[in-house]
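Take a look at this one chain, the form predicted on its own, written out in structure tokens.
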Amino acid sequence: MEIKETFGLMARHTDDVIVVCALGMSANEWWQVTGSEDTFYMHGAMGFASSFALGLAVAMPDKQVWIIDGDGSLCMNLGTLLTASGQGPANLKHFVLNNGVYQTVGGVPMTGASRSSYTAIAAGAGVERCYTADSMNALSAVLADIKKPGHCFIDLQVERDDGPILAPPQPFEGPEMKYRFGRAMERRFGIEVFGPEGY
């Protein structure tokens, strides 16, 4: 599957979803397709978008939370699958862009990419429902099915590019990212994220 087409389809299912993107290709491509300022884009902490999203899912069990992860990011924090399955959040949906390379740094091959299965690893960690989507039709079926409650893992088999990512990153990070995302959550869901002191 081509990433932009994949994200275009996914974006049409996010009206009531909180989205967290891993750094690099996942974040940059999602920003290019959606321009979403309601998304949290992870910066400077490779592998930890899934941990951040798990915290949101536990804190807001009535809202569906999506992680858009990269295979390289997940590889750096595989333990997150055990932690998440231990919590069993019925509202957490973990997508992984799987192209077999570290695309952000120029397409360096992932170790063991041809011999491993993230879907099998997630299932072995105890994730309730695990899917592999290798076509747009398969992805459409998955997106319909994950609307039902249940902790889900979705391995997105996407095409890789020859070279580094070309999509420009979102023009904000760090403290600005924190406040944009927090204010978006306040507007969307009528909750208080920041107190009167602004933190």
Contents of the next structure:
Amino acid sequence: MEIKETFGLMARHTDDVIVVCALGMSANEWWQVTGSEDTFYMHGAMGFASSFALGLAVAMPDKQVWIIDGDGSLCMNLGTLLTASGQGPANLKHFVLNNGVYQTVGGVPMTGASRSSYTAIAAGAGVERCYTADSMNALSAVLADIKKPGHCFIDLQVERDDGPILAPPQPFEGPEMKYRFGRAMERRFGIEVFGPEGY
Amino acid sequence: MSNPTVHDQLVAALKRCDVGLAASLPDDWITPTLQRLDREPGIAHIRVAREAEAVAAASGAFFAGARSVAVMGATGLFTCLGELATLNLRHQIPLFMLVSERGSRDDHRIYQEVQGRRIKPVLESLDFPYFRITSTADIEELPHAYEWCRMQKRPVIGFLARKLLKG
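Would you mind generating the form predicted together with its partner chain now that we have the form predicted on its own?
Complete assembly follows, chain above in first position.
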């Protein structure tokens, strides 16, 4: 699948969804395709956007939370699958953008990529439902199915690129990201993230 | 009715902080506190596989409007300094942490010694405030520390002393 087309389709299913993107290709491409200011684009802590999303999902069990992970990020924190399955969050949907390379550093191949299966790893970790999406038709079916409650893992098989990714990063950084996302959460869901004095 | 244990008191103090989510990885000093957390109906408890997950999960909960805490040992704190810097410091996300003070003068475990000797200077270099919790009176002060953490907009670490946890 081509990544922009993939994200274009996914974005049409995010009306009431909280989206968290791992740093790098996931965040940069999601920003380029959607321009979403309701998304949390993690700027650091590679590997741990999925754990961040789990915290959101456990704290807001009535809202669907998507983590759009990178394959490099997932491999940096495979334990996240065990931790999440231990919670069994019916509202957490874990996508991994799987192109087999560290894209933003020049398309460097990932170790073990040709000999491993992320869906098998996720299933082995106890994730309730695991999918592989290798075509737009398959992705459409997955997006319909994951609306049903249940902890889900989705391997998005996207095309690799031999060069560095050209999508620009979103034009705001740490503190602005915090306040944009927090204010969006307050606006969308009627919750209070920041106190009356703004912190 | 038996007197509340220090673990009961810690969980009660977290309730007074309005903590609704805890994320933890055990250290033997704090295991009874974590077991007590599991029995507390008002606090969701995420048991993680690596300490940095606790940092990230507690930080994510912040954006749900939930008050959270990350609980671990000092050795675990050492392992997640990069995530604390690039997630919490970079984004100015407050994070309240309760950490067993491993490697203290009264902790005679050789494998804890380096962490005990170096963790506080490292926290100072990152400008992460910390304080010690050595008594019931200190536990009573935790709600103030929690509010202070929110205002600090960065990790604040409360070190749980051996004397308090182990007697």
